[in-house]
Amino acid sequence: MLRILDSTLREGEQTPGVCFDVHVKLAIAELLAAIGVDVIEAGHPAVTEEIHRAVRVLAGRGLAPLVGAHARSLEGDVEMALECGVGFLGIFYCVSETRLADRATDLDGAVARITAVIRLAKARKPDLVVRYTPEDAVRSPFENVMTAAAAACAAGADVISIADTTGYMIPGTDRSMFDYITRLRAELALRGFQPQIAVHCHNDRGLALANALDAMRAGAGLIDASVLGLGERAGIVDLGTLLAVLASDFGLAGRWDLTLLPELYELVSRYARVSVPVNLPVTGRNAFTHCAGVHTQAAVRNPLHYQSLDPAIVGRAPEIALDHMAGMASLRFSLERIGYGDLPDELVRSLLKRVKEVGESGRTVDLDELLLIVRAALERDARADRVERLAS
């Protein structure tokens, strides 16, 4: 069964500028867990003390997702985490030739770390679910991961996470995540493992989403993402979009209550001070609204016309928007939104005149806006009914 993490409380605090206090943690986490994300993942204890106290209050506020705990392959780390109560925890490390000669050491020596701090978190608390993540897996040769997550899968890790550190991955290519994990597959349970795999894509060339998809359709079970797609630069998977796209389009509907995302993406905005962006897929404000005539035409007949998305998933409906791209058909069917609908067509082309005007400024006319125009309009109408009334 396809699983989600959701890592706003870490890969997000990883954005310049975004900390969330304890209290606001707290709330994120309460409505993931509402949402129905499996896993939480609360932070990295060992990086600050207001960190470790958050993981700690998340991890005994029994929610029902698995709250989960980052660490380095450092006892003190891991021993920090257990010390939290978590249910998961997350180890990293990795096994580029690289990385490895910046820390003066080999593959062996790696091994040897990666399989003692997971036999140490494991000897502590059997039941914990121990992910471990080659970081940057993808660009680090084939058979150092393979060695290094043999020897973790041996060690009693449950999760083998393959992440796409700096966004490297591209589907169709020869740097295909589907044919990564597919392999990596095949490659461990010919060694005599099965563990469940996750993927954590990052999004620099905006194929985060993507390359998770490949992912799943490979096999993968565990995918990793944050609202709004926070994280380490251009950030990972976003939260919102995957959740939609695999209840529409992939047979999980049900699975989550898609209707709490506008909330919870209001909530991680206001704290993040990250705006949600107008043309974000899903939960942007622009995300179901209509514009040009010929769109808005045919949306007002069947919004399918020209969504193929239903909006309701999210709690959200079809739009109108009014500006200098308005037609007739859209201001109709506004003008019915605030009981104006039987306006006679020479006051409607006066009104959508008045509308296209206001949209050359650079704004759109919401409802409230538009019934303001509308009674100036009457009033002035009606002003020039008594002076005519009056000549004759």
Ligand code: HCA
Contents of the next structure:
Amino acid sequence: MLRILDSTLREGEQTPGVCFDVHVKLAIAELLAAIGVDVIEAGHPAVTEEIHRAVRVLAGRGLAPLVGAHARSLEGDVEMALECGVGFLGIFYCVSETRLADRATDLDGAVARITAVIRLAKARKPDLVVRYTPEDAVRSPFENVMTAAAAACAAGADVISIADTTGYMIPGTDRSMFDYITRLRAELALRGFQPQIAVHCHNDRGLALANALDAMRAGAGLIDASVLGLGERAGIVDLGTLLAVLASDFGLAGRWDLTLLPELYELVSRYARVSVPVNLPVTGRNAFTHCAGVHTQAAVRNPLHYQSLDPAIVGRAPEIALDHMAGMASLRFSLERIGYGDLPDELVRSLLKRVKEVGESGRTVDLDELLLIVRAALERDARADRVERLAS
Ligand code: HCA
Ligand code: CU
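How about the form predicted in complex with the named molecule, since we already have the form predicted on its own?
In what comes next, the whole complex appears, and the chain from above leads the way.
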């Protein structure tokens, strides 16, 4: 069964300037649990005391998802994570020659360290789910990744995560995540190991989601994501988009409560002080808003003309924007929504002119402002009528 790991509280907190208070982390974790993610990566306890405390609080909360800690391949980090009472532990260590040389070690040294901490963790808590991530796996020599991954499995790791740490992979090329995971699984199986494969895709080239889906197609069973795609540099896979695509296009409708996504995004956006881009798929303000006259005319009849994703899956509805692109259809649609569905054509045309003028100043007219425009026009007409009557 496909599982989702949310890393908003770990990778997401690596966004410059982002730091959530413990009570905010708790609220985020509760929403993630209600949505139905499988693992919440709560933080790296060795980084600060506050993170240590937050991981402990979250792990002790009895949430349905597994609560996980991130740890370097150091006994001290692992001890600290275990102290927090987590059910999931992610350890990482690089395996590329240049990175190993930087650390004054070699592959044997890396393997010794990785296996020692995995054995320690498993000995202390046998039911702990342990993930080993060869950092920057996809740019490291494949044989090194294999050696470290196989050794990690032999030491008791349950999950091997393939990290595209720099967002390097491109579907359909010789840097394909599908090919990578397929080969990794086959070679691990030849050595007698069938761990769960996770994937952690960075978005430096805007391809994180495409690569994650590619990995899934090759049999990866755990996908990392974060709210707003928060994370180092361009971040990772956006959770909302991932879940909406899985629900609507991969037969997983009903698996998650996606109607809670807007609330989750508002919460994270507010406390991360990172706004939700208006054009972010699924949760962005404009994600289901039709604008140009030609589009709205068709969309008013049938939203599917210009929509392939159903907004109802996240509890939203199609919307119509009124700006300089507006046409009679979009205006009539909006007038109906404010109780003025029966105005004569001539008046609607003059309202449209006014709406377009406002639009030209670079604004959209929302329904509240439309009401003001209608009232002003009706008063103007009433005044004109009075003047005419007085004159006759
Ligand atoms: C990091 C790097 C990491 C680790 C992923 C993992 C990456 O911030 O430590 O441990 O699974 O992208 O490689 O996020
Ligand atoms: Cu990362």
